[in-house]
Each structure stands twice: as C-alpha cells, then as structure tokens.
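We begin with a single chain expressed as structure tokens, specifically the form predicted on its own.
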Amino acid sequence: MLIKQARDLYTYKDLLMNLTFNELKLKYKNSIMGFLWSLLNPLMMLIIYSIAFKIILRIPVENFALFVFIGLLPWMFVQGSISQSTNSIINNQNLLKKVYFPRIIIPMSVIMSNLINFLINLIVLLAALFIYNIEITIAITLFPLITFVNWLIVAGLSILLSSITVKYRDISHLVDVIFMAWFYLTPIIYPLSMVPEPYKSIIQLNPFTGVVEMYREILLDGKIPDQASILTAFLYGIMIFILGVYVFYKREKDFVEEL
C-alpha cells in the first residue's frame, strides 16, 4: 500500500509540483505584496508577541516572545495543512471527475505548499535568533529530522481527514472547533514545566507536544533532545501516517460516487 502510493506520487511528481505551486499562487492571488506576506506575517507576529509578553504581561520566561514564536511557526504549518486539506478533495471534485490521477496528490499538494511557507518563515526565525543573540549549536543539524517527524504527523492527519470528509461533511466544522482546544493543549504559549503534574501526561499524549518541545531544545536551548523523545515522536509520526494512508487507500475508490 505505502509502496504503491509512493510509486504513484513519483510517477505523477510533476502534477504534484504544479498543484503545490498553484496552492501557493491561490493563497496570494490579487495580493499586491504576494509572497512577501509569507515573511511579513511571522515578522509582525514576532513584534506583537514581543510587545505583549515582554512589555505588557512581563511573563517571567527568558526570551518569551521567541519562545512562543518557535512554537507558533510549526503550529501554523500544522493548522494550515490540516484545515485546508480537510475539504481539499471536495473542493477539487470537478478535477476528480474529469481525469484519473492518484487522489492522494490533492491533500499532499496542500501539505507541501504549507511546508514551503513554513520553510520561508524560517528566514524570520533565524533573523530573530540572531537579534536575540541565541547561539546556534550543532543541535540545529537535527532540525530536518524534527521537521520530517512533524510532516509525518501532519500528512497522516491531513490525508485521513480529507478522505473521510468526502462522506461526512460535518468533519470540516468539527476540525475548526477541535483546533481551538488543540492549540491550548499544545505547549505553545506556555512551557510544559508549568503544567501541573496530574495533567502533564495528558498534554504529552498530544503528538505535537514532543515536536514543539524538540524545536525549542535545538533552536532556543541549543541542546540535542534525548533519543527517547526523538524515537517516541518518530513512532507517533509513522503510526499516524500509515493510518492516514491506509484509510485514504480504502476510501478513494468511493470518492467520485460520494461527491
């Protein structure tokens, strides 16, 4: 199953690239500044968080604005990918009915366009690390691995939800509600150490908790995460990705009939 899907993606890689860049173009269509918004949005967020948390709230966490920013960037990738992928098959139903191609390409193109946005945002993050005098250590070499783990989880959930939303349209509305709670159940605007011990295990069940914590360790603290954390997150990602592909593979034959 996974081999077949991988082979199909490779065979139709040009279509995947075209749809990916089309997603990016549509996002900034009729926008005067175009792709510059990919840089300006995170830059403005960093400025706002710096004012809100450092000057007004005076949260007693060192470099708190940067602390939040490092957690927020991967979360934007998560939320953007999953939210947009949920209705991706439905939104492209005319294309599905006209010509055959691997249906998984549609949600995958949404995920890849959001990944590109995430990587563009890293320019602002690296500049912020320099401004805050944060030392870049050898730990940053693990950044691609953590991003891959993050991508596995995002891809698995996006593919899964895009396939079941074709039949159950209420899923898209439910996803919006879930994300409101999910944001606060992920240690983005607070450190995991602040969570009371009885509830910490619940927060750690969240697959993105480990990802956000590891991003902060390698970027903000300059430390290499322990192997158990990396392995746990990686296994989370593999299991969610396999589940998503499996459900999609089982359901895609019914898409045209259900649309």
Second form
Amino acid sequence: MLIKQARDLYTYKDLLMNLTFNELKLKYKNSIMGFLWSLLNPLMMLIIYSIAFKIILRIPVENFALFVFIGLLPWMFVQGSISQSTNSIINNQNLLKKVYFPRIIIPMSVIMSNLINFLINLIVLLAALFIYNIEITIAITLFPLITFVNWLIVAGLSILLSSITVKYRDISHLVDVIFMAWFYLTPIIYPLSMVPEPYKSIIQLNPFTGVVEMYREILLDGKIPDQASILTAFLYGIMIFILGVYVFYKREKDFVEEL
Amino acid sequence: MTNNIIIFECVSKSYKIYKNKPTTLKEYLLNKIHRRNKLKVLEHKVLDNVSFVINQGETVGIIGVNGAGKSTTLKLIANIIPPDYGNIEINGSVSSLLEIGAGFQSDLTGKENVYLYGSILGLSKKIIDDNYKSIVGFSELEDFMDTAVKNYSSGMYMRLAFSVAIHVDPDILLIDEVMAVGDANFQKKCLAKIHEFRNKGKTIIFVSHDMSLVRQLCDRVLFIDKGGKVYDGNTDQLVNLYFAKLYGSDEKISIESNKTEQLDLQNIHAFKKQFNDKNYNNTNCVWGSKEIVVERGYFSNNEGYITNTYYAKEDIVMNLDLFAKNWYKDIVIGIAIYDENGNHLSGPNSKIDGLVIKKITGKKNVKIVFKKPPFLQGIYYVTIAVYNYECSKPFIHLEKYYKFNIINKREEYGSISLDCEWLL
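Next up, can you give the form predicted together with the partner chain of this protein, since the form predicted on its own came first?
Whole complex next, starting from this chain.
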C-alpha cells in the first residue's frame, strides 16, 4: 500500500511542483516589487531588530538582533506552513471533488512553498552574518540536516492538522490561538539557558526547541551540536511525520464527503 | 492487462443526510445537555449492491434521471470517493472530465493554467511540452495564452480546459455532461476526438442526458434507477426505459424482478405493462353506462413491443381490450387526442373511418394504428369513448385517460410536423 502511494506521488510530482510555484507566484502577483518582497521582508525585520535591540531594548546577549533573527526565520517557516496548510484541503475542495490526485500534495505544496521562502530568507541571513563579522565554520554543513529535521516536524504537523480540520473546522481557529503561546514556548526571543529549571524541561519538550537551538549553534556559535540533541530532534521529527502521514491517509478517503 | 477494465463487485454507496447536525461546539453541548434535537440520519441510497463489468474498448453510457447517481458512479470509478461496501477494481489509468475547469487558477495566464491543469490531470511537464501546440490549437485560443484566465469568457475558459483534458491519454476516459461546450463547431471537434478515442480502443464512460448522443456513441448502457438499482444492457432498450421513467408518473414503479445485473427484455416488458396500466388519469373522468368497458388499454409499437414513448413520425399502436357484459351491435369507438395544454388536436372516429363493430359480446380486441402521426415532441393525452351507432349513448368514456410521449430527434418548432418538399 505504501509503495502504491509513493508511486502515485511520483506520477504527480509535476503537480506538486506547479502548485508550489503557483503558491509563490500568486503571493506577489500584481505587486510591483514582486519576488523582491521575499527578500525585503526579512531584511526590514533584521534592520528593525538591530535598531530596537541596540538602542531601546538593551538585552545583555551578544548580537541579540541576529540571535532573534535566526530563531525567527525557522519559526516563520513553521507558522506559515502549519497555519496555511490547516485550511488548505478545505480551500481546495472544488478541486478535490472533481479530480483524483494524491490529496497529500495539497498540504505538501504549501509546505514546499514556505520552505522555498525560508531558503530565500537565508540569503539575507548569510549577508547579515557576514556584516556582523561572524565566522562561518564547518558546522554550517549540518544546516541541510537540521532543515530536514525541521521540515519533518513541520510536514508532519501540517499534514496531520490539514486532515483533521476537514472534519473539525474549529481546529483552524485553535491553531491560531495556540501559535501565540507556542511562540513564547520556543526559545526564539530568549536563550534557553535563561529559563529556570522546572520550566526549562517543559520548553525542551517542544519539538522546535531543539531545532532552533541547533540552528543558532551552527550559525552563530559555529559549533557542531552534540549528537544526542541531533538524534532526539531527528527521532521527534520522524515520529511526528509518520503520525501525520498515517492519520492523513486514514482520513483521506472521507474528505470529499466531509467537505 | 486483463480485458475487464472496470469491475464493480456488490458495490453500495449511500449518502447520509444529517438533520439537526450541530455545527458548533456550543450547539453540540447544549443539545447534549438538553437532550434535544437528536441527530437524525437519513440515508440516501445511490447504489445498492451493484455489480457490473466493463471491458476494454467499450463505450458505455450511464443514464438515469437527475439525482439517480450517475456522477457518483463516475466518482467511484475515478477514485474520488470510496464505496461503502463492495469492491471496485480498475485496471488502467483513469482520466475524468467530471467538471472541466475545476482547478484553473484565475489569476494565472492561459499558458500557466495549461500546465497547472495538465498536471492536475496527471500529465507530466514533458507531455504537456510536447502537446502544448496541439492543446492550444484545439482550443483556438492562440492569441489569448498570455492573458490571465479571469479575463476569459466562460466559453473560452471551458474550451481551454476541455482541450487540456482531451489530451490526457488515459485507458479510461470519464465524461460527465461536458459536451455542451462551445459553439457547434467546437462540439463537432470534441465528438471527433471522442470517436478517435474509441477507435484507439480506449474505454469511455459517458454520462449524458442527451439520448441521441448516447445512442450515437454507446455500445452499451447502464441505467441507474432511483434507489440504487442498475440495469445493464442494450442501448436502445434502456434509452426507452429512461424515457418511460422520465415522462412517466412520479409513482414508484418497481420492476418485478429482483435481478440487478441483467435486465432482459422480459423485465422491461413487464415493467412497461405495469407502467402503461398505471398511467391513468386519476381524476374522475370516466363516465357511461359501463355496459361495455375497456379492460385494458396500452400502447405499443409496430412490432407489438409495449411502450408509450415514440420518436416523431413513428407509428403508434393503441391496443384496447374491450369487454361487453351483454350482446350489443353497431358499436363506434371515438378517440380524442390532446396536447399538454389541453388543446384538442385530433378526433378520429371509427364510424367516419368506416368501421363499425357489428356485434360485440364478451371480450374483444381492438387495435388502432396512428400512422406516422405528425406530433412533435411532448406529452399527449388520449380520450377513448365507446358509443352506440347514433353516438347518443355512451357505454364508456375515458376522458384523457391515456398518455404517450413523443421524442423528436430533429429540432422542429411548433406543434405539428409537416412533410415539406422544398423546390428550387
């Protein structure tokens, strides 16, 4: 069965590509700056943080603007993918009701377009690292691995939520609320080391904690994260991904009737 | 690949219609607490234990009145919805033209949409690249490919979608009421394409309400009845059945046999008989001394095959089984034919036509043939009256008691057809 799904997905790989690029294309359609916005957005963010944290909020963390920026980029990828894909099946119901194709392509295309956006943002990040005079070490070679783990978690959650939302429409509103809390439960605007003990382990349960910390380690500190945390994050990712895909395929056949 | 390209085994499908379904959590909880508005589930059977096999290379029409489950069957074949019970086996790739144009992105240009829609239908980029010229050529939209689809007229929109869809090269093509696209010229092209498909040995499943198209294209027909029974058989027979159902009374007409897979001629025969008998005008429009009664009246065609649906200019045979309680002589039968609006169209009378039943006692069978009647499409009501020679005493008068339907294949206007000779 799994083989059949995979073969199916392969046949429709061009559809995944088309939907992904459409998502990106439509985002900036009819805007003068067009695709440049993808770069301008994080750039502006970085500039604002640099000013705000240097002049107004003087936090005693070295390169705090960059510190927050490295945390925010993957977070934007996470939030964008999950909140967009939650409603993706419902938004495409016209298509689902009329044509057969592997349904999983719909949330996948949302995740892919967000991933591409994330990778574009990296251009700004790399420039910033250069400007801030941060030494780039061999540790950066781990970046694809960590992004893959990040992707696994995001994909798992997105696929899971997109399939449940078809039946329980409240989920999409719930997700919005949860994201507000989740932002603060992830060490984005603070370092994990700042958190006192009983809360620290709670925050460490958050699958994104490890990912964000590792991004910082390899980019900002130039250190290779210890194997235990890579492995934990990886296992976390695999588990969430499998759960998401499993639930999705279980629920998939009922979509059309629930829409 | 086996020869059986589509196999339905005991497939059932029903839709649940929920009444009082809570749409919000608050409503749900309140209902629970107050124990009110219990969830009611109505089951709407669309297919009931249906089995059939479609072979490779066949063109099969699916017909049935609105809401009978034609599109559901296509969706089952296309794997868009799963069956409740039973097993569906599809041995080949399926392409569905269920509703063409679903999936067009109105902000994208025609060209981008060709690629998008093509990939939705499962075409790879390479295949679209190779066929792009021919797709655009078929749609006749060469000058509009760089325009956003939202600026298209609805006809252009459909034409482009159809052109992409027709270039998918599947083993099984599902077509649902999509032939009404574009002008006559474009339709001709579509038909030609479908014929081309047929000639290539592809399997086509075709849903339409256009019976002349069904007759023209289909080797075989599946008739889906309300309640989920499916009859599988000869195109002509089932098209007739369709018309009978369509123009028949709303009363539930059940076919006596429980067989679902095969509806043989006899079943249709039995059905038609029942149908004809039931087709009474129930208002109290029967009068007379009833010393002579019409035991049974029904329509048939020239071959004696019972039907009450005819094509225009087809001979209509009216059969009357008379029964006289005593011995009578010189009996006259009169007929009146009315159209749907109650206009009296014709009033043939056996006396005028030179026939007087000299004597009648017990059963008597009378057959009246309306030769090439000039009626055009519509429903017609028939009055039968049996009188004495002077036409002063009615034995039985059945006012607008029977009806028959005329289907016209030609497009003609007015209420009667004229045989014209055009001279130049």
